[in-house]
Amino acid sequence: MSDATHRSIEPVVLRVLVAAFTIFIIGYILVPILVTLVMSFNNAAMIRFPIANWSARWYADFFASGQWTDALKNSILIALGTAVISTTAGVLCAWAFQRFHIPFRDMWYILIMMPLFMPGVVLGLGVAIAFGGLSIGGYAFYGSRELVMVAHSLWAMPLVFMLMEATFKTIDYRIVEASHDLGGGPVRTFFEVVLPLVSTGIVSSMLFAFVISLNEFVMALFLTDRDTQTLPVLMWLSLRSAGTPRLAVASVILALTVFACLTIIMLWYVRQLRKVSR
């Protein structure tokens, strides 16, 4: 076969290869939250298959169990105050990291990811141990949302900082240094010219951190306690007990969380881009 038809052939097998690893990894990941979606319609007492009789009697029943709406509650308080804690730290240690020098800067970035590498597991038996008799005017942190918060921030907080140390990297600083010479203090440069240029990043970083947290199980299984547990930890233990068909539609709602997360980046994303080429 000659080179010339070696080339021919090259770019159609790879395009074939694409596209089959495309639809191999679109199919991975559809079909098991098809499959969620559709045992979330059985009225059976338990998850079986094929499904007999189709209703949405649990999600009645998911949104009538106190239970069931308080871990939800709990699930996206904290992971609201997670996405704050997270989002506040990694956008300002990124700014320091890219702007200043930092002494002993290599052993600070060190330890600023490190937490990502660490099993939730050794995280939350260590912030359990660490602050699990801390109490401050009567106030117990053990079991508090708080406590969780941070903890789920020890993963969270090192993403947001990736990517925000990129993210800086894309500003054009010839406008940073316009703003001192025009009499922009450092304060007010950073929240009035370089926040605005992120904004991007920012809103990514922030929706990253809210998913990460609203999934997280080992930790919260940890650090919360019967009024403060997450969906996670209360589908993990409903699931030892008794595999009803309400799992389905709690997975449901986490799945829909993300992928409303998911839509918002992408708008966002979109929306600046139309900024930009006007």
Given for the second form:
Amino acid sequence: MSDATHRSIEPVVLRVLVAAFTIFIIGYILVPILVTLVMSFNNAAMIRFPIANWSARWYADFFASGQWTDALKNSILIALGTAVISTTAGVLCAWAFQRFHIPFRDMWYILIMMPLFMPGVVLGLGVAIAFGGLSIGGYAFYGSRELVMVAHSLWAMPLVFMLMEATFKTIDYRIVEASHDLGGGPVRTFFEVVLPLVSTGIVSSMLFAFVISLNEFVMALFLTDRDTQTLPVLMWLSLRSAGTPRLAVASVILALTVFACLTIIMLWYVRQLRKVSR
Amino acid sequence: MTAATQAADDLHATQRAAQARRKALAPWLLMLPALVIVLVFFGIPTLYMVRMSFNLHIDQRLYVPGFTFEHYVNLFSNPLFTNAILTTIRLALIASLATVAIGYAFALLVWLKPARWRLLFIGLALAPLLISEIAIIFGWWMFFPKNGLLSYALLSSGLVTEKISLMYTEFAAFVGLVYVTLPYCFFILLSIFDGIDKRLLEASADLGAPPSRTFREVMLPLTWTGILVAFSQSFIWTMGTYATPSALGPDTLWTMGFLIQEQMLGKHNWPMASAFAVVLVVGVAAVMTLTRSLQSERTSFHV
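For comparison with the form predicted alone, please write out the form predicted in complex with the partner chain.
Once more the chain from above appears, this time first in line as the rest of the complex follows.
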């Protein structure tokens, strides 16, 4: 008797729980995003709800401020550099792992993946104390964008490597052999046969590297000075003093840049699919 | 054998030797950029950091070369520092448990829902991953305070009569921390669920098991490894993430990451910051090793 009622009640309870959880998770993930989006169009100088007047005033303010546009420029330059460095290094390394016998393979694999599991604060500290005081031929490492690019590559490169290792496994190697048989050297085969085959993987990993660098701020905080500070670093420093809707604008602009990258990946992917189906 | 064929053979041999050498060298050349990055910008700084942690810190200079265990002794005896270590472990533990619970339910939901919802939910789960941690912090920073959205929403719906603030509480810190780590957990667990045959659920139901029993006796054992990996991944992430708890939590919520930043950028005490970083890395490594051993034990038990 009690078992029967138990069984009839359980599905109903379950359905209510599922619905409640669905609402909770959607709300949880969307709340900070929507709050930011709404606040960026606030006209007032204070962060407070309800919002009385709406305007794009803080967007105009953002783009009129040299400090904030410089920070955005630094962020984009550093992210571009990180994307180039980590994609080049990661793709070549993954190719070596795919095609060659490497002594102590597992050891090298662990070594290359290790930085990905290190907290940003540790990597930032290490690079800052090891290269902070160093300058070669009048070029000071500390505060330079290049040092931040390499530091960000410590996270981005293992990720590219992992992605490309998986991508290289999907290639039909008879095509590579055919290229060799037709007299294509290893270098020419790599650039003219292999790379076009994995172009989607390369574009995706490049954009992921870009996004990681664009969003990262702990390493950048340790390695930049006033002239090279990135947008997230400037946001962190201003949040400590006072929050204004300008910060919301900065958040939206960061997110829009990431969104633009995703759109590029999607468009590229669709294009490749069309090519294949043709 | 004439001198001419001899010379030709020699030429072939040297050519072949050169080719073999090139073939042996090729993987290293290809790996060179990656190895330079890892060895020069990860290996050297790590060794330098370990060495730095034994240097002296005298009268406000960044560091003075020397050898002392003072910083490590200080780390484990000064209540300020021991508290930070305990706080870090406590935060990471609770936040990871919450992340795994929410992530598990979320992944289960996506797995069970019809396929047409899948892409939408995956897009939703990607959002926290693609947003900068600083933007996430700022988003919650506008939600929790007295004049924030939460207080306004509760007030205008009549649930409370006075403005409330949850800002600078441990609850706010947990909400932020879980938000940052949730996507990793979700994707690890979803990939585990995707490897399970859904007909197992039907079979269990046909045999008369209510959903709760199916969950306990079918789903949990099958996803145990995934839970373990997701938990340790969240734990490692929350141990290293210090900006979120320090910005959303109470002023006294000092984590190891926060103290590293404080010692490095505020107090300019490089040896102390390095000692803290070394302990943090050892902690991360310990969690990873523990997970690996638990994982292999589990799989060997199953096989």
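All values reported here derive from a predicted model rather than from experimental measurement. What we label the rigid core is the largest C-alpha set whose atoms superpose within 1.5 Å from one form to the other. Numbering follows the first chain given and starts at 1.
Once the rigid core is overlaid between these two forms, I29 counts among the residues whose Cα shifts by 2 Å or more.
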